[in-house]
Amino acid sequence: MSVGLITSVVFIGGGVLWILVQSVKGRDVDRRWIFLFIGSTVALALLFHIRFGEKATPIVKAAFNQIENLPEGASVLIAFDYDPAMEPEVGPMADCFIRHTLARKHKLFLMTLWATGQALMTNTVEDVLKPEFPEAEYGTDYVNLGYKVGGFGVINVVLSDFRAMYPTDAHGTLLDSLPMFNKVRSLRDIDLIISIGGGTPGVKEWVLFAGNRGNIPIVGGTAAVVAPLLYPYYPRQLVGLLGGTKGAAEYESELTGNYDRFKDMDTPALRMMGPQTMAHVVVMAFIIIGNIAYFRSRKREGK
């Protein structure tokens, strides 16, 4: 056990014990003490870089296996349908999907239905794809289609013909001049769609307008607040789903555990899970203390 974890446990344990004693004595505890302990817990976890191991749940493992089991050279489309507010949660998912897809030597098609997604997609290409996969050739191994206005209407069009909506890529290059589009005419020629986002259009629209109609496997990555609304689509309409930081951390764990080349990669989601887990422990402890205090007060009132 690390020194940081021991220090954090001692601090949290002492604080929780003090509040428990005050509650048992029937004294009200100022809520600011609660906020102080939660804030201090998160600060300690960040200061000492506390981490916990993550094991992929079946729904995340299914997403990982879908990419893992595709034949080499399969066509994978990733939709960056999110904005900077969702970046901390879903950005690590995008990084993982990019790494995993290219490590398996699949063909990568990038696009977005959100205006804000264009810049975020470009950042991922510049910060992850190009530095870590310098051998990947544009137009042969990956292509950036950029942003198109129209929401799910864009999905309806490209389901029949990419060129009707995208005569060129994001750089103005004709699709017919890119080797990747020699055998790809529409979404129906794509082997897997990965939708990353937390709003509309997003994962749900890709399932309804592309997955269902085109019989195309869909993998989703979404903000934690949206994930419960998408669980009913798994496993028939959604092959797998990453929900929030927890889902991203599980995928990072799978990637680093299965590929030696990724053992030293940056794992922001796993870093975030340490403070989040410690904060949740404190909140659960205070819930228990609150219930103890409540039933003791009821007992005193009864007497």
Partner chain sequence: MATGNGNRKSPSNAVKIILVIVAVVFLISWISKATTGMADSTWLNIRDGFLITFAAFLTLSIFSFLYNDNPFYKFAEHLYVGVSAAYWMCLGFWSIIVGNFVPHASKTLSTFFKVPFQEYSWFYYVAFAFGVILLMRLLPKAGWIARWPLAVIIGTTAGFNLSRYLHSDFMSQVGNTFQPLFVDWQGAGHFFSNLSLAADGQLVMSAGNWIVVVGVLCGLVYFFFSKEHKGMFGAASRLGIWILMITFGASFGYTVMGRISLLVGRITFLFDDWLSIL
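Since the model is a prediction, treat every value here as computed from it, not as a measurement. Take the two forms, find the largest set of C-alpha atoms that superpose within 1.5 Å, and that set is the rigid core. Residue numbers count along the first chain shown, from 1. What changes on going to the form predicted in complex with its partner chain:
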Contents of the next structure:
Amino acid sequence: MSVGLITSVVFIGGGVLWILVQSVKGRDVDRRWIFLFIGSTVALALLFHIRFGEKATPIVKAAFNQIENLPEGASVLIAFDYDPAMEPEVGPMADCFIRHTLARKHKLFLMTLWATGQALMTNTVEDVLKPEFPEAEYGTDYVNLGYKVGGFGVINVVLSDFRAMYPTDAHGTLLDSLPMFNKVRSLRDIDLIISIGGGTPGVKEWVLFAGNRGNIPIVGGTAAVVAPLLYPYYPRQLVGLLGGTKGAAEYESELTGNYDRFKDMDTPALRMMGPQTMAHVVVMAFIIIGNIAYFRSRKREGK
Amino acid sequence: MATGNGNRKSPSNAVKIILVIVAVVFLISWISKATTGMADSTWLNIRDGFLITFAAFLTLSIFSFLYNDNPFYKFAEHLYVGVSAAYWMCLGFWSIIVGNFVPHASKTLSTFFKVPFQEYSWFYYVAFAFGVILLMRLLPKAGWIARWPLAVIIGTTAGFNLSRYLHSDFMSQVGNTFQPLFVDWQGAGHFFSNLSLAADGQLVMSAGNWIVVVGVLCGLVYFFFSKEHKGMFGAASRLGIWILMITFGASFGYTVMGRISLLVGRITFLFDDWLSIL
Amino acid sequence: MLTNQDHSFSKSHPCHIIVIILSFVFSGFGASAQAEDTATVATYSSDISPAVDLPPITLLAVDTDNDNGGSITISWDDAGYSELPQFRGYEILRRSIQANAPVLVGTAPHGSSSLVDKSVSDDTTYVYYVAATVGEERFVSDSSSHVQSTWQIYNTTLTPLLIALIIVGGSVIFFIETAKRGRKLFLRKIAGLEAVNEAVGRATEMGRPILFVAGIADIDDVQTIAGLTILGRLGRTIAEYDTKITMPTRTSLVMTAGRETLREAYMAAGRPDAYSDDMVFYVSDEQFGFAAAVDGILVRDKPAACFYLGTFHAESLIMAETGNLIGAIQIAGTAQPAQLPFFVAACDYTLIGEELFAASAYLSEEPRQLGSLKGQDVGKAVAMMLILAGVLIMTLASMWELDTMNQLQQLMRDLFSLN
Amino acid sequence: MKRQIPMMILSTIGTIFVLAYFSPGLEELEKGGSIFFDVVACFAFFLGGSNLVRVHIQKIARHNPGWGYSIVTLFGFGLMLFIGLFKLGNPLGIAGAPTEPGSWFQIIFQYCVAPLSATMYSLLAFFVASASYRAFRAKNTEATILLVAAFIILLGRTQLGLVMTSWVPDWLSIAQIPNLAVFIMTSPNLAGQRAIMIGIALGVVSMSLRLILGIERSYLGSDS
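Alongside the form predicted alone that was just displayed, please also present the structure of the form predicted in complex with its partner chain.
To see the whole picture, the full complex is given below, headed by that same chain.
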């Protein structure tokens, strides 16, 4: 147990207890104490780098297992359909998926339906893929198809033929000269699609236009706001789903727990979840205390 | 209570001292930021040091509102209002007037603003004329004529939204509710022999659909205006309001995470970008 | 000549890379077409490959339905070319009847059988060809019949929507007319609206102002207009009670419309002298700049009653919690489902969705306005019946695999998906 | 007259736009409508801006309480307007976008407007906390349902929910908090959202009709 965690727990416990005592005594706690308390909770958690081991929920675990259970050398397509505003939430997911698939020696096809996704995709390749997997060879182990206009229309086309939409990859190399495309003609030759994104086109479009029609398993990663709208597709149309920072954090913990090589990897989502979890606990404590205070006061009035 | 800030007399010595302390703290921050800066030139370091310090000062000024209204918040608020109002006006001028209107109205102006001329369009002149009419508001006698552009806009809004809402919020939502009440039905025998309360089991999934259908119906009953909510109708309306309450509670709970992220973002800015202690 | 045409087309089409590549690959194509001048494409293709014994592709080119013109749909029947081992795809070629040489308008992959050409002009008549590319050879169809694109006056896919409009709109108008003739209407209570007078009264008693925020959207949003119509009724009460009102706005147009509304209200209450333009003022188009200023007004002016009626986003809770802090009576109303929870939690009364649009009718107590509410109820009843019918059909179709049931199910889906 | 003409304009345009939705040939109208709105809204900036300046000059002239802050507003407004309209410090001059990276306009946005906006936004974290302490009390059935739903979802968003109910067997997995949270989001929550949306659609139809028919017209001001 670190000093930081102990300090924070003592702080939160003490604070909650104090507010509880005040409330039970029938004194309304000044909201400034509540403000100070929630602010300090988040600040402490950040300052002491507090993090909790997230255990994957079934829906995230299912995504993890899907990649885990593919045979070595399977073809996996990752779509980066997001913009910088969504990056903090879904960026960590992209890093995880790249790490996991390459560690499993799958072949990676990277593409994006968002103009703004292009730069983010390149960043991920430069910052994660190249330094961590120097052995991965372009054209044999991964390929960057880049961005094409057309939204779900692009999906429609690549469902029957990659070359019709992408005569070349993002660097202008003809697809036919890339070894990865020897056996891959269309999306139907892909073993798994991972769609990362929170807008339109995004996971929903991949499910409707590729998953349903081509019968290809899809794993999704989205911003938290969109996730509830996608739950109805799980587990039949979506094999697994990562919702927001929490989903990303769960995946990070699965990865660090199962792979020695990722033990010390950067885990931005887990880092974000420390303050999140503590703040949630505090908010829940507030709801409970508020109700205890309310019932006490009603009892008193009853007498 | 925060409401009880009372009638403090004119700025006391304490307030002055606080002002001085704050000024000194941020001055020190500026100097230290400027001296530890990484930019190429001293001038850039001084500038960036100031900008970061100023942004931190504004951030803390807004946070100080949580304690009480105070001169720092007032300063930040007034600065925010002035700067942002001008920001939007400039954007409106450059993107709409120069970006859309000028390329359709005048070759000379297009050349002046260095935007490619497109083609003359009478429509833009009409819009321009109505814009001028709106400004008649400034004249006491002709103010009433300014209602014309408002009438055009409100007419457009009413007409267009009528069909659009009926399409996306009425037809589509009614259509989305068409779902079987039994999921994956393979006969009663199969249903009962596999009965379980598993989250992905047939019973729970079917119950979900029942709740959606009954919930939508009862929710609609709640909104009925011209029928007294009594008897069966009253019961349905009561169930309707419960469903609405679950909706509100669930949305509230779900949003908390996003809101905390915002705070994490600001505190990270203060700790990392400004104080460099993370 | 041909290359030029190809090039100008390529600018407007995402597949332009393919087009350019192909125009190089088949550079002989333009030359031969030019040389033969009057010849159509079909002859040139059969010159190259008489070997394969397959009938030519048959094709149909028609104006795209339910659109704004500038689009032709080409569909074809593959005669077996796609089964050939070296099949590479289809090319769709177009020739305006004045011109001799066709241009490539697009390519289609294996398995496809139609393409929408959106690069046509309504003034020109065209013919189309479809070519199957097999290896290095191309098998070109006979030309399609003459076709010209045009725009349609009515979008037939929206017919169900039109029927819904007639039913819902018709019943609203019907009940407005009925109400004119003086039929009494029962209306249930809406707590938030019952409290309006109480709130204004309290502000008068305390000698403190009333804050009114018509949302943060501009005047081109129905919710803002709904907020303003409520202001129209509320303004009369405020003028009668002679209470002060403060209305900060996020946009200048809402300020203008708000002033018109409030002036009219004061006029109607017989207090035009008490009205001043200063009651309504523009703050800043910046969402949170506006929120910061409203918070400032709340803590400094301490209004006794706050009304938040219109479109709100994240600032809803910032305003409502600060208003709660100063102990104001707060009445909110919005049709933003995402913000309703925060208003419900922090305000005394909240108008939920539809109630916001009904509020001005309620407050006006004018029979015609109230009649429209009855019309809305008819709409709800229709919605409920449709849902029941749809659910019944879906359930039955899922339990008994009957063709008629499945057809009915598909029909319901099509009717409501409107495409 | 002062009221009849705008009334007529509104009814005519409203009717045209209701019908335009059904006519592909009139698609351009909708685009025209938004261009019209944009241009008029730009002119409205004159009204809003001049009013802003007038209000604050008045405050300063009358030495109203807090008039000193009005100077801050006017200073910020004037400075930003001057820099923005003349594109001062824009690396690409007049041809550059106003928000060109490195331009003074963009620097002020980045270090003044952006932090202010983000911080104002982040106040929500505090207000969410105070609202949950104060407002989520089981005063009656409705409030209790609201509170329980919120609590389950909150639990489901943290590790706590999973840990607390991980012992629940698979045949009862709906009782596991994360699953229950998903169930609430996708069933009752969805139903409530839909009922609200259908109601809103009807409300908009009815209000638009009242506007187009001229029954609702307070926003157009008075006759005299």
